[in-house]
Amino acid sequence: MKTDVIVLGAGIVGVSAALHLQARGRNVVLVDKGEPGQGTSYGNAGLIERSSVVPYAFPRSLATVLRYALNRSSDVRYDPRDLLHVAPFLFRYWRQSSPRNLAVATKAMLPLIEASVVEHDALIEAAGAGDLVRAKGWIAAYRTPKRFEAAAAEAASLSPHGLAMTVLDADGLAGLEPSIATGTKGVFGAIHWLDPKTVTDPGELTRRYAGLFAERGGTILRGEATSLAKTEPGWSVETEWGRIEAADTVVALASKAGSIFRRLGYAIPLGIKRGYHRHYRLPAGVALHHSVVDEEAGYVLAPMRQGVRLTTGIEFAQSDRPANARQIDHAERWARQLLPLGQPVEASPWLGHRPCLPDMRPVIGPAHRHKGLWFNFGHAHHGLTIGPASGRLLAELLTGAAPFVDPAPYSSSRFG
């Protein structure tokens, strides 16, 4: 079978790229060994995060680093056995998080963040997925006056970006979320970010987008991405229908992208931030209307179709390590101080892998050593947020259209 483009990976990034390529007249085959919307696209906190204009940087405060070194927090944890393995990535991440480099990363990511809601809105309407999306924003909650006051000042400094927000004291938060504990044992104050949207089932949203792709004539096949091979006219991959050949192939494999680019000689420093989630039923009379981020304990409570989803921060460990419930157990203890969670829905927590690069921006565009090979991975915490925007940029570059943003900051050649 021959086609114009093969897209490897049916997460939110790959499906979005396939849709944008299809909209520009390309015949596309979407290949994944599983169903669309599995993996990280299923397990995230469900935020279309328009307000996150500054990337998640490595902390520069010695006090914060020392706190993380104790390995007792729910926002960052590490497996001591893997410190030597992750140390080179962490060092590069720390260097790229200097004030100067963070400003560069912020400028680079801003166009994708600004386009996030608009690009999603178009696909949500076309895919009939409005029932999965809420336009209520999300709430950043702070337990101490010091952190709250600093956050309010930082939020005010972002006013040039035109972000809508409301600063809430404890009473104001109680008006929005009566079930959230406030006061000395709960939340002192909060910031309600109004521009972002939230998704009640991110995996289902990705499946709806994939369904739209299929309805428009696209083909979705099971296949093994590692079978990708260079051919005389382009590239081929083995699927359930046999070999598929195309002039162009897009690698949108999230944490698995390294299985392709390393074999082809690219030294891209892709790191993995593991993360956990679990759903909980709420007791009668208890409700959660917004996604709430406990900024000081480092977890998210998000109302989902399956229940309230509790998601952790980052775990640095090798990808094949067994799941370790310590981090999510710690987050659950903190979360129960704010919201009376009921029993968990699943027997055990879900574990996922976020693909990250030390300079806090993805690789999007042509592979600089191979004709017809394209990259779209490394979206870190913002795969759901910027998946459709990065898919648009990728499709514009592949089809020769004028890109809506300068693609240079995302080039694979920046790593040599």
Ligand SMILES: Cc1cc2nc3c(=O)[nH]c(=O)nc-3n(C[C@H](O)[C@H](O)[C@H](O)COP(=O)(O)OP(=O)(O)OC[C@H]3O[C@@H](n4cnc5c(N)ncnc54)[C@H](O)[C@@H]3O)c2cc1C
Given for the second form:
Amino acid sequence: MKTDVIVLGAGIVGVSAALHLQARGRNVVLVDKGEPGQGTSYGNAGLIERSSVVPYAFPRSLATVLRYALNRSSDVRYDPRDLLHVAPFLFRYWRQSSPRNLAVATKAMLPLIEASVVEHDALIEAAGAGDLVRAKGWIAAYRTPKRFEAAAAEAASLSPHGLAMTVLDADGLAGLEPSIATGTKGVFGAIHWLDPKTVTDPGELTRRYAGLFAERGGTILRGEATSLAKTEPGWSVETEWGRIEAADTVVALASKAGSIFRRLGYAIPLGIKRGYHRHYRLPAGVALHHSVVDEEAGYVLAPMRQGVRLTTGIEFAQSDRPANARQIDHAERWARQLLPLGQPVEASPWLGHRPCLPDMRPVIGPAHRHKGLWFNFGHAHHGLTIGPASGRLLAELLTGAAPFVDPAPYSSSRFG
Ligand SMILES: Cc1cc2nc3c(=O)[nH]c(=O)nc-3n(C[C@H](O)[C@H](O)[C@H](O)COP(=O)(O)OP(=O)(O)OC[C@H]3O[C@@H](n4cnc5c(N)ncnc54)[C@H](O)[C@@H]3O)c2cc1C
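If the one shown is the form predicted on its own, what is the structure of the form predicted in complex with this ligand?
Then the entire complex follows, led off by the chain already shown.
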């Protein structure tokens, strides 16, 4: 079977790229080893994070680095057995997080972040997925006056970006979220970011987008991406329907993209930040109306279709290490101080892999040494947010249309 474009990987990034290529008149086959939306796109915190105008940088303050080195916080943990393995990535990440480099990354990411809600809105409407999306923003909660005041000042410094937000004292928060504890062992103050949207089932959102792609004539097949081979004039991949050939192939395999690019000679320093989630039932009379981030303990509580989803921060460990419940257990203890969570829904937590580049921006565009090969991976903490915008950019580049964003910062050639 021949097609115009093969997209490898049916997470939010691959599905969005497939939809944008299709909208530009290409026949597209979307290939995944499983169902769409079952990878990291299933388990994230569901924030379409329009207010995240500064990427997550490696901390530059010695006190914070020392705190993380103690390995007791729930926002960042590491497996001591894997420190040597992750050290080269961490070193590059630290270097790229200098104030100057962070300003470069911020400028590079801004157009994708700014387009995030608008690009999702178009797909949400076309896919009939409005029931999965809330337009109420999310709440950043602070436990101590010191952190709250610093956060309020930082939020004010972002005013040139025109973000809508409300600063809330404990009473203001209680008005919005009566079940969240305030005062001692609770929240001192909060910032309600109003531009972002939240998704109550990000895996289902990806499946609805994939359903839209199929409805519009796209083909979704089970297949193994590592079977990708060079043919004349393009590429082939083995699927449940046999071999598919296309002039162009897009690699949207997130943390598994290395299984393709390494074999082809690209030294892209893709790192992985692992993260966990678990759902909890709420006792009668307890409710959560917004996604709440406990900024000092480093986890998110998000109202989802499956229950309240508790998601953790970052765990540095080799990607194939078995899940370690320490980080989510730690976060759960903190979370129970803020909200009386009931029983967990699942017996064990879900583990996901954020695909990250040390310069805090994805690789989007042509694989610079191979004609007809395209990359779209490395969306880190914001793959749900910018999946549709990056799919649009990829499709514009592949079809030769004028890109809506300068693609240079995302080029694979930046790594040589
Ligand atoms: C705990 C946590 C919370 C997060 N919260 C947020 C958030 O609130 N907002 C946000 O914007 N982002 C968030 N993220 C990040 C976001 O989830 C990711 O950036 C995003 O899901 C990446 O999408 P993707 O399509 O690149 O990857 P994936 O969804 O992982 O998709 C990759 C696909 O490739 C397929 N695949 C892999 N290997 C092969 C192979 N060999 N053959 C065939 N197919 C293969 C997989 O089956 C999968 O379907 C969070 C991440 C975590 C872990």
